[in-house]
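Here we start with a single chain on its own, the form predicted alone, put down as structure tokens.
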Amino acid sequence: METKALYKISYGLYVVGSKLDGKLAGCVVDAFIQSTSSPVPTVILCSIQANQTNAAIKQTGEFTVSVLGRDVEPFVIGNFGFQSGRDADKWANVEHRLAGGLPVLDKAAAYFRCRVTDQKELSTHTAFFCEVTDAWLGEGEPLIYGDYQASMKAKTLEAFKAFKETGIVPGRQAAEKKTKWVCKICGYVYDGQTPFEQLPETWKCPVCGHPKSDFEML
């Protein structure tokens, strides 16, 4: 069987966001399709039965999506495609929000708020069936899969390995010495690219959901 045939099938390529024991968890998917428009919007995902955020979405029954655009850094698809969420903390890496308590990418093509109503294990994925609970527009033109194939994916490549070798995260600056604030009620230090002044006072904490004033400064 010439398994390149399935790049061929015309899809995008996703990020999912989640939450597993009031953690932030997250992966790439390219499996994700509308099912229905009326009178819900329902979708589809594939979700590898193996992944953190598997657990999560089987934990919470919720998740969103984060549709990638054209012109998305191949780092964010590397961020989220190889590596566990078990070993990294991969939404520290990106630059993100939270819609109704999830993460979404703070740059992408359009969002999704998903419930789960149903779900069916399939050999080594799971079927989720979910309602459209929330959407929004982004900017830009979606990501098709079979592009990121032909001319992105060398890119994203490179991208991680560097970023496994340094450290550092594409497009960002050494990390220099500088403040930290903790949160006084589980232990979380941001750490985002946002200086921690700047953030609205609306933020909160991604791991416990507290305030922004149960931070001190480190």
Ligand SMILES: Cc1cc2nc3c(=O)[nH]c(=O)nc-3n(C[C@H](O)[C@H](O)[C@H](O)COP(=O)(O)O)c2cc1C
Given for the second form:
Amino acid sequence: METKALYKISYGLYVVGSKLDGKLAGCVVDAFIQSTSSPVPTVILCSIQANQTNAAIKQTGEFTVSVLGRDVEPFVIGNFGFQSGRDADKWANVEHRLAGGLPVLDKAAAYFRCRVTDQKELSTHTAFFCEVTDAWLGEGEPLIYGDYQASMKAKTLEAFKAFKETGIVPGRQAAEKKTKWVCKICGYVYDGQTPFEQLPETWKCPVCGHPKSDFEML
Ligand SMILES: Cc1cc2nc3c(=O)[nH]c(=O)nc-3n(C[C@H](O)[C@H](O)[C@H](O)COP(=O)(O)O)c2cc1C
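Right, the form predicted alone is done; let's see the coordinates for the form predicted together with this ligand.
Every component of the complex follows; first up is the chain already shown.
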């Protein structure tokens, strides 16, 4: 059997959000489909039994779905798909908010809130049959699973490997660096849009007027 043929089934890619013992949980899934549309929309999620997210959904009976957009940072997929919430606080690594107590990504193409109405254990997965209790639009077009397999998987592996090696969440180091330059003379902390390193040598502290060379990085 050519199992790669399965990659050509069209799914999207999603981050499921839930809670286990009051702590945020979640993972990446592709096995999420709409099953009926009336009288209320219903969906099916296939979740790996061994995963923490599976236990969280069984405990709360609810979860959110953030539909990943084509412009998603590959790190987001690796963060939620290549490690377990048992070993890492995955939500702490991404911009997110709570919607009715459950986490959703700040940036996604669309969002759903789902309530489990029935479930069936398959060999390795649980099929959760759910009602959509809320839905709202985000920004952009959805990422297609086949496009992820073809052109994003390698970048995702690379971004996650770099994160594991350095502990640095992509995009955060630059922001932190920018805010950590302090004037040794008056204590003013530089917080401008331009990275401190790129300010001209003639730039002066706006509080005490001392030159750039009197700043140090915290
Ligand atoms: C591209 C991709 C697709 C995935 N699809 C599913 C899926 O449909 N269902 C599922 O339960 N896990 C899926 N996973 C695996 C989980 O995201 C992964 O096992 C995760 O580490 C589980 O984390 P948890 O223990 O915190 O729940 C997928 C992972 C990737 C990278």
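Superpose the two forms; the largest set of C-alphas matching within 1.5 Å is the rigid core. All values derive from a computational prediction rather than experimental measurement. Positions refer to the first chain, counted from 1.
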{"query": "L20 C-alpha moves between the two forms by 2 Å or more, core aligned", "finding": "no"}
